[in-house]
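First, one chain by itself: the form predicted on its own, in structure tokens.
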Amino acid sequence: MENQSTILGHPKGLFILFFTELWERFSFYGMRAILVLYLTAETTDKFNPGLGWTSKEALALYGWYGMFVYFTGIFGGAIADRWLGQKKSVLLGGIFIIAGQFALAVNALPSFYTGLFLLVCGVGLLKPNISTMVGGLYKKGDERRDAGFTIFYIGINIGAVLAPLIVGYYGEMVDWHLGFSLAGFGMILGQIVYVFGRKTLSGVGELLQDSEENRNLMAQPLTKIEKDRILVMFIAFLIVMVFWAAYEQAGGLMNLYARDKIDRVVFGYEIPTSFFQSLHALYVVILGAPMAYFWTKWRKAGKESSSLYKMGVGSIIMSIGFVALMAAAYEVSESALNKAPVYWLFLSYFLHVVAELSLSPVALSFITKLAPMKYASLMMGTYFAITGLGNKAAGLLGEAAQDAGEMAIFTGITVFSLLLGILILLFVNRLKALTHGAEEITN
């Protein structure tokens, strides 16, 4: 890829991936944010009936389908690894996405249930195999690769912004299964960019043992030094898992919270419970270039700004989002009309947004590097399977507060946080050193 043409510095494949994320993101954030609205919504209710669930039952199958959704990377990833190679994993990846979310516009509970099997599968390829392909696209040492995984990031976000706005509108104010089936016109989007853009992404997701070269690769021990990379990827995914369990929240408890307990009514217009899905990627698209310029100058300045190091300031940070909602929670229950007053939501989404672009973006670029070349796929496929593990403990938070009230649940996420970011930054020093001088790359 060194040879090849470039947009605003980077190579084309980044933005081939860029657009091909974009939509994937868009069916993917645009189910998100009606799925459990559309699980509580009445049978009854002539205007748009939903299935009629409990609040907790649509909370625990969000759980369960958000760990699975992201669970299955470590499938996928090792499928590209031992058998198609990333750049193959996508595109079944991608058709699998549109036939689930197509699945789920149909009216019928059998059908339901096989969309969403099918775009566990489909997530599963492709997630983290697009991932790690955009890690392919520099050369070991390149400097652009955080900012090349930052401008990935916003793409992601776009689509984020986009999906609750048009898919959020349609399925909650006109039909659900018309919101689905336009998730799946943004898939076929995706699909249609990638498959005519493949042609920037030569020499980058192929097959490892096409070579005999690689097979050789592929066929010798870890060494000490991946060993204790690999040991420090761990360490960083217990950091990811619970930046994952509170970050969801916004999908399943508090996108229940914004409908039951926030005063949504702004200039004398109600904004539709669904548009607040929008509020993280939007902040993302705004912040994330200003956010990149910060960490730059506070390196050059000396200062501490390895990617662990950002992990933990991101811990605690997302803690601090959360006493937003603790206050809220607080007004709530001090007010006539049980209700808060909307800026708590908007102050602490833009909390978690600080948080998301000191962790996410960053935690992605670190495991490109620090992950042996044989097992590329796997550990981003096992990087995607704790974000799972996290949605899930996201799900069981969602039921707990159901019995012990969201209060409760706020200032135990608020709590665990602060504390794992707090030790993350008394021990970065020694986690340093274990990486064997990648995080000098990583900066």
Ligand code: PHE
Contents of the next structure:
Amino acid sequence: MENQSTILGHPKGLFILFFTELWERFSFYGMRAILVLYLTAETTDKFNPGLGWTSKEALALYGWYGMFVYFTGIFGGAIADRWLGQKKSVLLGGIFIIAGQFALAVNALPSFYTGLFLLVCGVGLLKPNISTMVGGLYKKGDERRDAGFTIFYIGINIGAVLAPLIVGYYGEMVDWHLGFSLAGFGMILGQIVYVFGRKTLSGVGELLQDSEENRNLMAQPLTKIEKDRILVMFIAFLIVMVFWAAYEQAGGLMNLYARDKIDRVVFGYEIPTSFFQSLHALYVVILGAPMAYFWTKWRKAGKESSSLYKMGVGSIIMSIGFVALMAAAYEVSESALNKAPVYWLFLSYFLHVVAELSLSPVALSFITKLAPMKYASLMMGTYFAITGLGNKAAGLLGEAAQDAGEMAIFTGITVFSLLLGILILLFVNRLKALTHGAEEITN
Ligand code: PHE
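The structure above corresponds to the form predicted on its own; please give the structure of the form predicted together with the ligand next.
Next comes the full complex, this chain leading.
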């Protein structure tokens, strides 16, 4: 495909995908910000009644939703490879998401469950396929690919910063159903950008033509090189699964921890707990560009900069981020008030995001470099499914902390991420050999 016109040195289509995904994430994180609050609000509340569930029930639903919404990526990917192509799958996914959010906006239980179901299907169709399309904008060996994914990732997080503020505010303060509708409107905006901007994506995300040649191509068994690459992708999946299991503590355990065990008063003002729900995304928006710049410099200086190396480094930085939480847990146990100073939380989330930026956009880019063509979307879908399992594991760890205590969980995560990171760095050359030069930059 020709990437004729560019913006900031990247194909124009990147910015269409950027804004589409920004609004999809706005919709996703907006809904997520109020889900548990809505479930647990009293049915008898005069101003804004909810469903009156217990916290335990609500968190259980939240955990399952968090898993399925990404797990269905496998099906979304398979559907794109086989029947629809990525471009149409994204369109269809967007329609499902809009329908899902407006179903939640209707105040009736059957409609609520239908809404969740539609969202799970919609995100499964949209999220992995839009990510694969970003990769499709760059030719093999194009050195801009990683940076393109970082830009895309910044878009994701702009949506994630705004959503809790807007959807969260109107949902909580005015009406839950208004909140879900706003999430739906967000996705409508995304869909408008996508429909009108699709021209810039010509040749990207299309299903292979039904020709003799392509049918033969699809029927070919995988080669040894392709199998090696799939193997190394699964190793990368293991890293990201551990990563998300640690990172996604933020929404559950860390949310409660921030509320109960952190002294949030700064200059006489108490920072609301929910602010910390936007902190990760805010850090990504701020640190995304400098981190991408850093890794580009690093590579130009001739230092090791393969994706696996960055992921290993990310895993180690994550582990350091949890050391900061261990320090907080220690201070809680030592302090008379049972609280730790808030800077530990700022520091730890900062490190989590430095780790995230070394690992998450890199993983997306890596998959688009390595996946065999006929399974391009399926591999991406599998990555999201693994993320879904990571999310579920995060919930289970949070539950375990209720008995074992936070310190035990923080320590476990620290040690595990550290060991995994070190192992990856030790074997990075061997793992790289399995990619058979897929990461070589040619321009
Ligand atoms: N903030 C990321 C996003 O919403 C988190 C994530 C990464 C989710 C990878 C799924 C998979 O895209």
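Small disclaimer: the values here were computed from a predicted structure and weren't measured. Numbering follows the first chain given and starts at 1. Here the rigid core means the biggest group of C-alpha atoms that line up within 1.5 Å when the two forms are laid on top of each other.
Asks: Inspect the rigid-core superposition and answer whether the C-alpha of I235 shifts by 2 angstroms or more between the two forms.
Replies: After core superposition, the displacement of the I235 C-alpha between the two forms stays below 2 Å, so no.
Asks: Relative to the superposed rigid core, does the CA atom of T40 travel 2 Å or more between the two forms?
Replies: Yes, because once the rigid core is superposed, the C-alpha of T40 moves 2 Å or more between the two forms.
Asks: Taking the rigid core as the superposition reference, indicate whether the CA of Y113 shifts 2 angstroms or more between the two forms.
Replies: Yes, the C-alpha moves 2 Å or more.
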